[in-house]
Structures are given as structure tokens and as C-alpha cells.
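Single chain ahead, by itself, as C-alpha cells, in the form predicted on its own.
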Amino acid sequence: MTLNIIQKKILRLKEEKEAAILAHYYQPIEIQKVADYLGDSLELSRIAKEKVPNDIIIFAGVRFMAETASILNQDKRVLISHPESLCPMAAYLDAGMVKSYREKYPNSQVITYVNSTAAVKAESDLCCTSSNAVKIVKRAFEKEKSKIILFGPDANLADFVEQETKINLIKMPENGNCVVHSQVTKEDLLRVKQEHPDAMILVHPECVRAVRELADIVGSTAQMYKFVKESPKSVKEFIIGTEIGLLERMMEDIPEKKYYLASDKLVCYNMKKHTIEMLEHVLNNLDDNNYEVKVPKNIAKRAIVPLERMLEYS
């Protein structure tokens, strides 16, 4: 693995300061290369809870991910290398809205996607990720008395779960979506497939139904990665329907395959706010509270319950 000067500095600094870097697959590839742990939301949630021995965690991802790490590690210091790296999907749902939905649907279960704020998680019964949403909804429906399930904030993921489970979900709100995945169209996929007819199509469940129905595999970033990694040698080409960072990771780790992005819209500019230079800056300024993400104890105490239930059910 070839590293530039800044990457080498980061490797030295994190060892000196005993800090761990957690990075999502959607991060720029130069950041992925210096991370201690890589993964999707579910993997990083587990890692933050179970595997990180360090007292300092630096998160290269959007803010809700750093909040999750803080909720699960109240005794540790969690920092984010770009404080304004936010998730537009999370903004579709706030704690007040969840309370209003509960009032409208008494005795219901609230399952929220981890792509949500700490305050929303604190109002939830269970959390889920794109990796485990189907399993979580199934188990909640089977194990709990209430069969009324409120699900948010991503309506496309809810639609996918409904297709897979045949369980009706009440969406909080009806139009919540990922600004990146929801822009991919059926026409985008058909065009790329026409150019590469032998390629398998892999898309994220946050895509709209018309796109998902054209795919060979619908899965989270980790599930897509695993599928490609374990694919037989005869399967050589893939159309990737998620953020470009995963494609770059696959090119790095599995170079014998060929990859094509499903759409040029598959770039998360909030994820890409992080840069290798900013990561170095944070490591040099660990005492700067502007980079710290600390979920208040009263919120964390309530938010940890649905997260731990998610990890238990997964």
C-alpha cells in the first residue's frame, strides 16, 4: 500500500496519541487507507461497542455515526474530523415527530434507521441498519405484542423491508430518503447495463423500488462488498449502485474484477467533506472541543437501549 506524506504522519500521530480512526466505506480512499476500522453502519456500531480499546475515537463519517459511537462509549472521547458532515436523511425526522406519531398510533413499536439523530434514537424501541433492517423488523413483529410498526426516516428502505417481509410499515415521514441513492433512476441502470451487458447489478436498499427491481443483489455496502469478494472467478464485472467510495474500496482490494458506477450522482458530498488534511489536523488538535461529539448522558442513557437491542437481534 503506497502512502503519501500526510498519510504517514497520520499513522505516526494516531500511534503516539493512542487514537483509533473509524471510517465508513463512503470516505475518500486516502482516508480509508489510514483507518484502523472500516465498515458500514452496522459494522462500525459493533466495532465502537466491542473492539476499540482506545480512549480516543476519531470518526470519519457523518455526524450520526459519531453520535452512535458516543452513545455506546460514554467513557471515551469521540471526535469527528469535519463537524459539518451531516446526513440530510437524518434531518427528515426529529424527536418531536416521533412523539407525534406515537400519539397517533398508540401501542406501536418505533424502529428507526441508524441514519438518525441521537434524540430520535432516544425515542425509539429499536434501531436498524440497511444490513439488518429485514431481520430486525421480522423479529420485532414476531416477538413483540404490538404489530403496528412505525419506521423512519428512510421511506425507500421501509418499502424494501415491506417487500421482503410482507409486513406493513407506517413510514415516518412518507418522503424520507437518501439524497444520493434516491437520485439513481431506472434509466441510469439500463444505460450502464447496455454498455456492460455481462455485469451484475448491485444496489443499495435506499434506492427507489424501480431501481431495486432491476438489480441482481440489493444490499448494504458491507453485503455488496462481501458478495463481490466471494464471487466466483467467472463473474468479472459489477455495476455498483451505491456511493463511489465502496467502488474505490473494491478496486483497491479486489482489483481482478471490473466495476462501473450506476450513476454519476452516487457521490455523498457530506461524506466527502472529510479530507486527509483535516484528519491530520484533528490528530494535532485533540483538545479542541469543536471536533468532539458528546451525546448528553440523559439522551445516551435512553438511546443506548434501542441500539443494544439492535445488536442483540442482529
Contents of the next structure:
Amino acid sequence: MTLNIIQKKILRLKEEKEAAILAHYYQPIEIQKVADYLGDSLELSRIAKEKVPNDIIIFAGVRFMAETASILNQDKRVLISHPESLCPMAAYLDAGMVKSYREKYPNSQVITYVNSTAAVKAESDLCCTSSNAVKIVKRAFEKEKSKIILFGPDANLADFVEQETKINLIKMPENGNCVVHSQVTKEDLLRVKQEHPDAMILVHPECVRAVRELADIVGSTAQMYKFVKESPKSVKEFIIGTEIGLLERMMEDIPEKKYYLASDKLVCYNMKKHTIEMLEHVLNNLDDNNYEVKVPKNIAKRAIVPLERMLEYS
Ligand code: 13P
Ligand code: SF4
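Show the form predicted together with ligand 13P, please, the one above being the form predicted on its own.
Up next: the whole complex, starting with the chain shown before.
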């Protein structure tokens, strides 16, 4: 692996300062290359909770991911390498809305996608990610008394879970979506498939139903990665229906296969706000509170409950 000067400096600095860098698959590839831990949102939550020995965690990902790490590690210092890296999906649901839904459906369970604020998690019974949503909803439906499940904020993920489980979900709200994945159209996918008819189609569950229905595999970023890694030699080409960072990761790690992005809309600008220069800056300024991600104690104390239940059930 060839590294540039800043990347080498980062490796040295994080050793010196005993900081761990956690990065999501959607991060720019030069950041992925200097991360101690790389993963999808479920893996990163688990890693943050169970694997990182360091007292300082620098998160390269959107804010809800860093908040999750902070909630699960309330005694550690968690920093984000770009404070304005927000997931727009989280803005579809706030804590007041969850309370109103609960009033309307008094005997319900609230399951929230981790792409949500800490305050929303604090109002939830369970959290889920794209890789365990089906499992979590099934478990909640089978093991808990209440069969009314309120699910938010992603209506496309909810639709996918409903299709897979045949369990009806009440969506909070009806129209929550990912500004990146929901833009991909059936036509985008058909165009790429026409050019590469032998390629298998892998898409994220945040895509709309018409896109998911064309896919061979619907899964989280880590599930897609695993599928490609374990695919037989005879399967050589893949159309990737998620953010371009995952495709770049696959090109690095599994170069013997060919990859085509399902649509040129698959760039998450919030994930791409992080730069290698910012990462170096944060490592040089670990005491700067502008980069600290701290969830108020009263919220963190409640938000940890649905997150820990999620980790236990998945
Ligand atoms: P993963 O659960 O696959 O990491 O996805 C997170 C996300 O933000 C998808 O857009
Ligand atoms: Fe949020 Fe979509 Fe970006 Fe994922 S890809 S972080 S859901 S905006």
C-alpha cells in the first residue's frame, strides 16, 4: 500500500497520541487506508464498544455514527474529523415526533434506524442498522407483547423489512429517505446492466423498491463486501448500488473483480466532507472541543439502552 506524506504523518501521530481512527466504508479511500478499524455502521458500533482499547477515538463518518460511539463509550473522548458531517436522513425524525407517535399508538414498540439523532434513540426501545433490521424487527415482533411496531426514519428500509418479514410497520414519518440512495432509479440500473449484462447487482436497502427488485443481493455495505469477497472465481463483475466509497474499497482489496457504480448519484457529500488534511488537523488538536462529540449525559444514559439491546440481538 503506497501512502502519501500526510497519510504517513497520520500513522505516526495516531501512534504517538494513542488515538484510534474508526472509518466508514463511504469515507474517501485515502482516509480508509489510515483507519485502524473500517466497517459498516453495525460493525463500527460493535468495534467502538468491544474492541477499541484507546481512550481517544477519532471518527471519520457522519455525526450519528460518532454519537453512537460516544454513547457506547461514555468515559472516552470521541472526536469527529468534520463537525458538520451530518446525515440528512436523521433530520426526518425528532424526539417530539416519536413521543407523538407513541401517544397515537400507546401499546407499541419503537425501533429506530441508527441513522437518527441521539435524542431519538433515547426515545426508542430498540435500534437497528441496515444489516440487522430484518432480524431485529422479527425478534421484536416474536418476543415482545406488543405487535405494533413504529419504525423510522427510513421509509425505504421499512419497506424492505416489511417485504422480507411480512410484518406491518408504521413508518415514522411516511417519507423519510436517504438523499443519496433514494435518487437511484430503475432506469439508472437498467442502463448499467445493459452495458454489463453478466454483472451481478448489489444494492443497499435504502434504495427504492423498484431498484431493490432488480437486485441479486440487497444488503448493508459490509454484507455486500462479504458477498463479493466470497464470490466464486466465475463471478467477475458487480454493479454496486451504494456509495462510491465501498466500490473503491473493493477495488483495493479485491482487484481481480470488476465494479460498476449503479448511478453517478451515489456520492454522499456529507461523508466526503472529511479529508485527510482535516484528519491530520484533528490529530494535532485533540484538545479542541469543536471536534468533540459529546452526547448530554441524560440523553446518553437512555440512548445506550436500545443500542446495547441491538448489539445483544444481532
Ligand atoms: P451501513 O449500515 O451499510 O453502514 O449504511 C449506513 C448508511 O448510512 C447507508 O447510507
Ligand atoms: Fe446518510 Fe444517505 Fe449519506 Fe448514508 S448515504 S450517511 S443515509 S445521506
